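Below you'll find only one chain, the form predicted on its own, shown as C-alpha cells.
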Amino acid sequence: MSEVRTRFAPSPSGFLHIGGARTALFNYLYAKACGGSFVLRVEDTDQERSTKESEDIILDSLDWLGIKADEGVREGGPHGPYRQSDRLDRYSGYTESLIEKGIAYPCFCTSEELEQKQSRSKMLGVPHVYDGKCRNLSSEEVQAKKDAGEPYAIRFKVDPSEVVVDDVVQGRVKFDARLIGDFIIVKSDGFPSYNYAVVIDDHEMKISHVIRGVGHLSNTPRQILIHNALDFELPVYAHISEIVGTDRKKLSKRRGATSVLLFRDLGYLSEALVNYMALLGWYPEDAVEFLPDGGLATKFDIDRCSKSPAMFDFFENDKSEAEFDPLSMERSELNKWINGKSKLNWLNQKYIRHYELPQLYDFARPFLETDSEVTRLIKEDEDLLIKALGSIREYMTTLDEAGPYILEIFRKSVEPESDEAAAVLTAEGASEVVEAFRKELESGNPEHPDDYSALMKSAGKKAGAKGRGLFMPIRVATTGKMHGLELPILFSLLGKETLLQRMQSVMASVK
C-alpha cells in the first residue's frame, strides 16, 4: 500500500469552527494512525473573502489544538507551494489540455444572463442546469468574442452518465450527471473554481485519502469527472457525518460557527477539546472515551466513523439566539448558554485531574494572573498557591475557575454572602454547633483533612447535630457561603488560626 497522505484545506475567510476543526483532526489522526503524512493547504482563491488575518487565526487555532502538519504553508515541503493563490500557474497547463481534448470550452455568458436563468429555474421549481449556450460555439465565434474583449469563464463538458462515489463512510452513492450540467472550472477573473483546483492540488500533493464533511459529498461527482478527464488516480473518499445540536436538528449557524479559540479562552484544555471532537462521529472499538497522551492517534480508524449525525452538546438548544454572540459575551452571560452536563465538561474535568500538578499550574497560570489579588499571592508564596491548586482541581471544570477557588482560600474578609446564608447561622441550634466546633479547634492541633473531619464529628456529638444541621452552620461560619470546596480539604489549607479568625468575624457580623 502506498503512503497514506491526508490534507486539511481551509478557506481563510473566518475563524476555525468546530466542524472545520473536527475535519482537520480526523485527517490528522488517520494519517498518524497509518504512519502517513498530514498536509495543511490554504485555499484562498476567493479573493474577496480571503484574508491573511483569518489564515493566521486558523493556523494558530490548529497549533493550539496540537494538530501539527507534516507539510504546509508554514512548514513548507516537497509538494508546495501550499497556498492556492501561489499555485495559479499550475492550473493553466491542465486547462489547455482539457480544451484541446474538447472536454472544456470558453463560456461568454454574463453573470446577469446566468442569474436570470437560475431565477427562471427556481420559479419553475426545477434544478438549475446550465443550458449549454456556449458549448457548441465554433472556433471562429470563440476567437471573435475574445478579440472583442468579452470576458469568459471555462466550463467542463458533462455528458449524460451515472457517476458513482464509493465512500468509506457513506457507502456507494450514485449521481445523475444530467443534473450536474456543464460547470465552471476557471472563473472569468482567471482563478480556478474550488472543484477544479482541489483535484489538481490533491493530485500534485499525492493525497491518498480525502476526509471531509458530508456537505461536500455533492461536490464529489464533479471532482471525479475531472479526475477521470485528466487521467488522475482517484483518492479514497470518506465523508464524515454532519453535526447536530442536542435537539437533533442541524447545528445552527451561530452555535456551529463558534471559534475554537473561544474554548481556549473559556478555560478548556486543548487535549480535552480534541478528545471531545474525536467522539463526534467516531467511536473507539474498546468504548474507552478518555484518551489522553496520544491515545487517539493509536486507535483512530476512519472505518469506524458513523453515518449518523454527531451531537454537539455543548450549548443548550432551548434558548432564543437573538442575543447570542459568544465572542463578545461576558463569561457569566455565556454560562447561561453552556450545557453544564456536556461531554466536553466531563472530559475537561478528567484532563484537569490527569495532568501532573506543575503542568496543570502552567496551564492555569494565565487565568490566575487575570486577578490582581491572585497575582499578588503568586509573588508572595507560589508554592503554597500550587499546593492549593492541587487541592481544588477535583472541583474544577475549567481552568478559569481556579482563580475564584484560590481567592476563597486566601481571602481575608469573610461574612455571610446572602440573607439565606445568614439565616443558617440564626437557625435553632446553629450557634451551639459553631461554638462546639470552635472549642474543638482551640483544643486540637489539626493539620490534615482527616483531622478536621474528626473535629467536626466530635463537635456534632457534643452539639447533638449531624448531616446538614452540622456541616452547613460550620460552612457558613468559616466561608460565608452555602456551597464550595469540601470543608476538610479547605480547612487544611486555611489552617487553625485563620479558621478561628473567620468564625469570630462571621458570627460577630450575624449578631
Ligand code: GLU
Second form
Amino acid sequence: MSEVRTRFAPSPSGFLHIGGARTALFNYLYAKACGGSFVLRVEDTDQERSTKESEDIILDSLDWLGIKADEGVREGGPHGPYRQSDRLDRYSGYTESLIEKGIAYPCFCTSEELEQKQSRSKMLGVPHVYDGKCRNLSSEEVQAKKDAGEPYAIRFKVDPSEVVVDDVVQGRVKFDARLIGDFIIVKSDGFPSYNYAVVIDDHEMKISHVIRGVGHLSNTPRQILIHNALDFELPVYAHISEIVGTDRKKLSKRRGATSVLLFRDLGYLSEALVNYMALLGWYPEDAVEFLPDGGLATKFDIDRCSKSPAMFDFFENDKSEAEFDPLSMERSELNKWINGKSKLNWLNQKYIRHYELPQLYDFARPFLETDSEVTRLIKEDEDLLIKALGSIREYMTTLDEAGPYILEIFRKSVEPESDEAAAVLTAEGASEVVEAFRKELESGNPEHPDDYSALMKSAGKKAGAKGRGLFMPIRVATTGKMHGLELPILFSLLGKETLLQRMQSVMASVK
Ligand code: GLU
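Same protein, different condition: the form predicted on its own was shown, now please give the form predicted in complex with glutamic acid.
Complete assembly follows, chain above in first position.
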C-alpha cells in the first residue's frame, strides 16, 4: 500500500473542542501507527466565520495535546500552502475543466430566490433540492448575464444515481443522488464551497484516509461525485462515532464546545486527556485502557472503531443547561458539574502516579506558582517540596490540588478552621485522645507512615477511643481541619517536632 496520509482540517471559527480534538487525535494516531504522515490543513473559506485568533487557539491546543503535524500551516511541507485561503488559485483550473466537460455550470439565482424556494420546500415538508433553473441556460444567455454584471455561483450537475460510501466504521451506506440535487462548488464571492475545496485539497495533498466525525457522512456522496468527475482516486473513509453525554443525548453546544484548554487549566495532564479521547469510540483489543509512553500510537487502528455513540462522561447531566457556562464559571462552581467518577479523572490519577517525580513537578509547577506562599517554599527548599509532592500525588486527581496539600504540610501556625472543628476538640474524651497521642509521640521515634499509625493506635487504646472518635481529634489538633491528607502520610512529612508544636498551638487556641 502507498503511504498512509491523514489530515485534520479544522475550520477556524472557535475553540478546539473535544469532538474536533478527538478527530485530530484519531488521524494522528492512525498515521503514527502506520508509519505515515499527518497533515494539518486550515479550512478558512468561510470568510465571515474564520478568524486568525481561532486558528491560533486551535493550533496551540493541538500543541498542548502533543498532536504534532508532519506537514501543516506552521510546519510547511511539500504539498502546501496548507491554508485554503492561500490556495484560491488552485481551484479555478479544476472548475474550468468541469465547466468545459459540461459537469458544472454558472448559476445566477439570487439568494432571496433560493431562500424562498427553500422555505416553500420546508412548508411542504419535502427535502430541498435545487430545481435546476440555471442548468440549461444557453451560452448566449450566460454571456449576457455575465455582461450585465449579474453575480453567479458555480453548480455541480448531479444526475440521478445511487452513490455508495464504503466506510471503514459505518459500513456500506447508500445515498440517492436525486435528494442531493445540483450543488454549489464555487460561491458567488469566488471562494470554493467546503465540499469542493476538501476534495481538491485531499487529492493534491495525497490524503489516503479521511477520518472525521460521522456528521460529515452526509457530505461524503457530494465529495465522491466530485472525486469521480475529476478522475481522482477515492480516499478510504472512516466516519467515527458521535460523542454523547451521560444522558446518551448528543453533547449540547456548551458541554461539547468546551475548549480542550479548559482541561489544562483545570489541572488535567495532556497525556491523560489524549488517552481519554482515544477511548471515545476506539476499543483496544486487549481492553487495556491506560496506555502511556506511546502505547496508544502503537495500538491504534481504525478497524477497532465502533459506530455506536461514545460517551463523554466528564460533566454531569442532571443539572439545568442554562446555568452552565464552563469557560466563565468559578472553579468551585464548575466542580459541581464535574463527574468525579469520570474515566478522565481515573486516567489523570493514573498519569499523576506514573510520571517520574521531576517530570510531575514540572507539570505541577504552574499550579504551585499561583500561590505566593508555595512559591516562597519552592525558593527555600525545592527538594523538600518535590519530596512532599511525591507523597501527596497518591491523593491527587488534578494538578491544581498540589498547592493546598503542600501548604498543609508546610504551614507553621495552625488553628481550628471553624467552630465545628473547634467543637471536635472540646467534645467529651477529645482532650484525652490528644494528650495520649502527644505522649506517644514524645516517647516514640516515628519516621515512616506505619510508625505513626502504630502510635495513633496505641494512643487510642490508652484513651479508650477508636474510629472517628480517635482520628478526628488528632486530625484537628494537628491540622486545624476536618478533612485532608491521610494522617500517617502527612505526619511522616511533618515530622515529630512540627507535630508537637502544632498540637500545642491548636490546643492553646481552644482553651
Ligand atoms: N473543515 C471541516 C470541519 O471543520 C472538516 C471537514 C473534513 O474533515 O472533511 O468540520
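We call the rigid core the largest set of C-alpha positions that still match within 1.5 Å between the two forms. Numbering follows the first chain given and starts at 1. The structure displayed is predicted, hence computed values, not measured ones.
Asks: C-alpha of Gly467: shift of 2 angstroms or more between the two forms, rigid core aligned?
Replies: After core superposition, the C-alpha of Gly467 moves 2 Å or more between the two forms.
Asks: With both forms fitted on the core, give yes or no for whether the Cα of Gly429 moves by 2 angstroms or more between the two forms.
Replies: Yes, the C-alpha moves 2 Å or more.
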